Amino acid sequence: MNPLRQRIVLLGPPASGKGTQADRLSSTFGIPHVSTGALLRTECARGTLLGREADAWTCKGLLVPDELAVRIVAAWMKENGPRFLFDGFPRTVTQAEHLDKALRDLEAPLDLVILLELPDEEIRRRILERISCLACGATFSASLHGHAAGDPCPRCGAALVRRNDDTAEAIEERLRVYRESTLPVVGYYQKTAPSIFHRIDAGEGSDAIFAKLSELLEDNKDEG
């Protein structure tokens, strides 16, 4: 039995760190890291119809519905198999319950869902200092990092950028969708899966947010 076989669903607020963290943690323990955005937002610098679609409702600080998510999620679970680190999805309590049902017809429930917690002061601080690569997905801090607009990604070389979506007003409709649609998936998993639920404070340094969340993921290797 592989003991890195996981299956780990992370929330949190945006900004709060889950790409960083997620990559971090997949580099660590080989779990494929899966993050919807990252998917949506290669599609939309590639301008197929599905980027289209979702830039519909991500430029305006929206979640792309459920549905679409869900597609996404479900296409990329067939091809690759039940052993992924999610990045913000599920994001509403319709994509957690059909995730759950993906999972039992596979016979392989969660072993984790994590929450990183960050004040909205904070959020908004870090989404306006925001710098992204819409070719791979990373993300950085303007200030902390020194990148620009129009630098290359220290990753992949493709030019940096900020998002369409990385406005003070986006920011506010994002934190509002967050509060409506997102928290409720913390009430679904703390009440359907309270064993397996973890809260981590997203305002600690990387490197202590980083040694927590590898402590849950070594804890729950051991238990299988």
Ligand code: ADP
Given for the second form:
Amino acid sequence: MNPLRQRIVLLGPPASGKGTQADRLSSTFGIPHVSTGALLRTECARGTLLGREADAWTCKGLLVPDELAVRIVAAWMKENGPRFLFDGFPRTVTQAEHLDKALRDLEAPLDLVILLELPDEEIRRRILERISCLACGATFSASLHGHAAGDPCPRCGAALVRRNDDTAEAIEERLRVYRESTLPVVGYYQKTAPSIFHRIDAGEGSDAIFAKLSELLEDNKDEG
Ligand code: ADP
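Can you give me the structure for the form predicted together with the ligand, which would complement the form predicted alone we have just seen?
Entire complex below, previous chain first.
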């Protein structure tokens, strides 16, 4: 498959399914899935300086400083080039402006910005149910899939864990931070790139959401 859209930003609150959908889209369309949260967790697990710096913010549900998020994405793009499905970036207007500038310099504009919307109650419910694999990035719902922390990941075999920011206290902070810092990013794209901005109801089933996203990725630009 050779999609025309290959620079995509997925926006949405925590647990809106950005990671799950980005993973599926990445396997189907061959566009690299870049989760800044996962990149930061990897640095953290490796015990690098950057990882230790990031952990001080992430475990409290706070955003890492823009400079750090921009640095990690710039390093990724330098190595991999401007084809991406960003999940969790940009999370502030400053980060969005940095991304715009970097893409302008590369003459490679964004193709799609998609917002996954989910009510707070459903976010809380999903996060408290979430069991994650930090090795491959897979996530599972404890009640739906019957997995618990310590079980082997069905995908890669590493031990499943409850993320240290998937706690009742950190969730409230993450929701507050989302409203305060990331919702303005939605406004930013609505204003600067309305023709590529789309909303999707993330409360629907995973397959229905995937179908809608796939349609957007396959859509012919000239018809849009
Ligand atoms: P979720 O979408 O479930 O909140 P992520 O894996 O995307 O989880 O992010 C986990 C944490 O990593 C965030 O709460 C934040 O602390 C940090 N983080 C991830 N991406 C960014 C970013 N672009 N800017 C600042 N902090 C980030």
